[in-house]
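Just one chain is shown here, as structure tokens, and it is the form predicted alone.
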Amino acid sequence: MLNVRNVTKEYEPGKKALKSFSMSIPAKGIFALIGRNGAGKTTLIRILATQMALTAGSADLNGLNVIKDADELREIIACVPQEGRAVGWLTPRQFVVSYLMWRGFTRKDATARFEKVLKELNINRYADTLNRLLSGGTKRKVLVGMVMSSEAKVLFLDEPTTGLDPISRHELWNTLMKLKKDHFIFLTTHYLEEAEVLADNIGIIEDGRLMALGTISDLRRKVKYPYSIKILSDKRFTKPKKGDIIKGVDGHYQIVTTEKEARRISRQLIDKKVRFSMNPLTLDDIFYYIVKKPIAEENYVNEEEHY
């Protein structure tokens, strides 16, 4: 199990990145923590990976405390930090093999592991090219390959697919799906589709607090309605007979409602030439619903009103 109890991180007086953050999840499969930039994702993953001290609270992984048992914990974990960089004046081969030898592998074993993982990530042709000459996405793959090739059973990946093109991203997804059979992978991401495809459990963090936790089915039940309409206009619209409505900071609106009501509203919006999108509830919709506050009742438009 991964247990986080009332973890707070205060960088300076009055500036808290995490605010009594608590959760308990099985340390198996893939857990995805999603949130906006600045929500506290990187701070939490750095604390759990023993890279940063917490201000208050406690956290343990498989019974090992992240502060008291940090040395022992580091034997079973590997991490790709968000700001991680492959050493520019080394090649991927030199970089990864050196890392593995530092972890205790022989040169022979380290080289064999390096060759295997680079084929899996489809970057073996760059094995002897200086890291500084590689594209941003390939550099990211080298870092992911580095931790994949270790014996660590727990992998912390902080936004691992940032900078990857869509094809490379899907290739990495396939690799992570294979890895999760015998690893625990804790990843942060702002690609909500990524979390929906990969994760066995998902946490939503906002302003340093845990807003929701569970499987995608658990999160869908929090919304209660199966369909979402996003209105890409600042025009007024009628209040749904069933459902909830949320106003985003960008001025757009989201309606979550039943399928029948979604079709009725969509016909009205088409007639009035209002730009919108409609779809069955996705993680993107769930996230938007959970982190935004419903607009005040007085902001609804009366059913009889017209433009």
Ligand SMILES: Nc1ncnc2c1ncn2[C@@H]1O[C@H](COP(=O)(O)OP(=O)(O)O)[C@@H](O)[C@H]1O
Contents of the next structure:
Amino acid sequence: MLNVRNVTKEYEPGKKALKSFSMSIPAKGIFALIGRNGAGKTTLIRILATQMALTAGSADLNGLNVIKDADELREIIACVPQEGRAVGWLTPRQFVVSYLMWRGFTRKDATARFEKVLKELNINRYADTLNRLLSGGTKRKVLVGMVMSSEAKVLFLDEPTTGLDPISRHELWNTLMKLKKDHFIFLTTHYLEEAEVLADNIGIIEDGRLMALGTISDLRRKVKYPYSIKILSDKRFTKPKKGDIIKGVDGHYQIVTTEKEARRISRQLIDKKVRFSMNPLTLDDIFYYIVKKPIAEENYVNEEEHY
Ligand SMILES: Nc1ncnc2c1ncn2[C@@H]1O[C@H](COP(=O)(O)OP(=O)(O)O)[C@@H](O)[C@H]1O
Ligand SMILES: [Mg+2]
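Switching conditions: you have the form predicted alone, so give me the form predicted in complex with the ligand.
Below: every chain and molecule of the assembly, starting with the one above.
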């Protein structure tokens, strides 16, 4: 189990990156922590991977405390930091073999492990090419290969797929799906879609707080209303009888509601020549719904006033 209890992290007085963050999850399969930039994902990963002290609270993984048992914990975990890059002037072979020797393997064992992993990742043809000459996706795979080849059964991957093209991303997904059979992978991402494909459990973090935790179906159930209407023009619109209104980052308004109500509202919008789109909720909508509170009432008017 991974237990996080009321973890708070204050980098500067009065500015908290984590605010009494708590969760308990089984330490197996893949856990995805989702949140936008600045939500606190990297802070939590660094604390759990024993790279940084917490300000208050406590956390343990398989019974080992991240502060008191940090040395012991480091034996079973490996981490790819968000800004992690394979050293440019080394080849993947030099880079990974030296990492493994630093973790205590002999050169012979390290080389054997390295070769096995590179084959698995299908990048063995790059074993002796300088890291700086590799594509972004291959570079990222070298780092994942590095932690895979260690004896660590717990892997922390901070945004492993950010910046990858769709093909490299899918290749990495395949690798992670294979890895999760005998590893616990804790990853962070911006994408609920990625979490849906990979994760057994998903946490949503916003402003240092845990907003939701569960499987993708648990998260879907958190959403009361399955239909979404996006108002594309800035006209005022009618308050729905049932549902919530969310203001999107792009300034558009979105009504989430029942299917029946969505049909009724869309007929009105057509009559009033307001541009809109209507869809079942996407995963992105669910994310927004969970992290954003429905908006204040100033931008819509009451039914009676309009009709
Ligand atoms: N070393 C640091 N010193 C001060 N503030 C920091 C530091 N690292 C992160 N922060 C702040 O903590 C918050 C959470 O950051 P971070 O954990 O990196 O979020 P995420 O990984 O979700 O983007 C942000 O407001 C960020 O500016
Ligand atoms: Mg981060």
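These numbers come from a predicted model, not from an experiment. Residue numbers count along the first chain shown, from 1. The term rigid core refers to the maximal set of C-alpha atoms that superpose within 1.5 Å between the two forms.
Core-superposed comparison between these two forms: the CA of residue 123 exceeds or equals a 2 Å shift.
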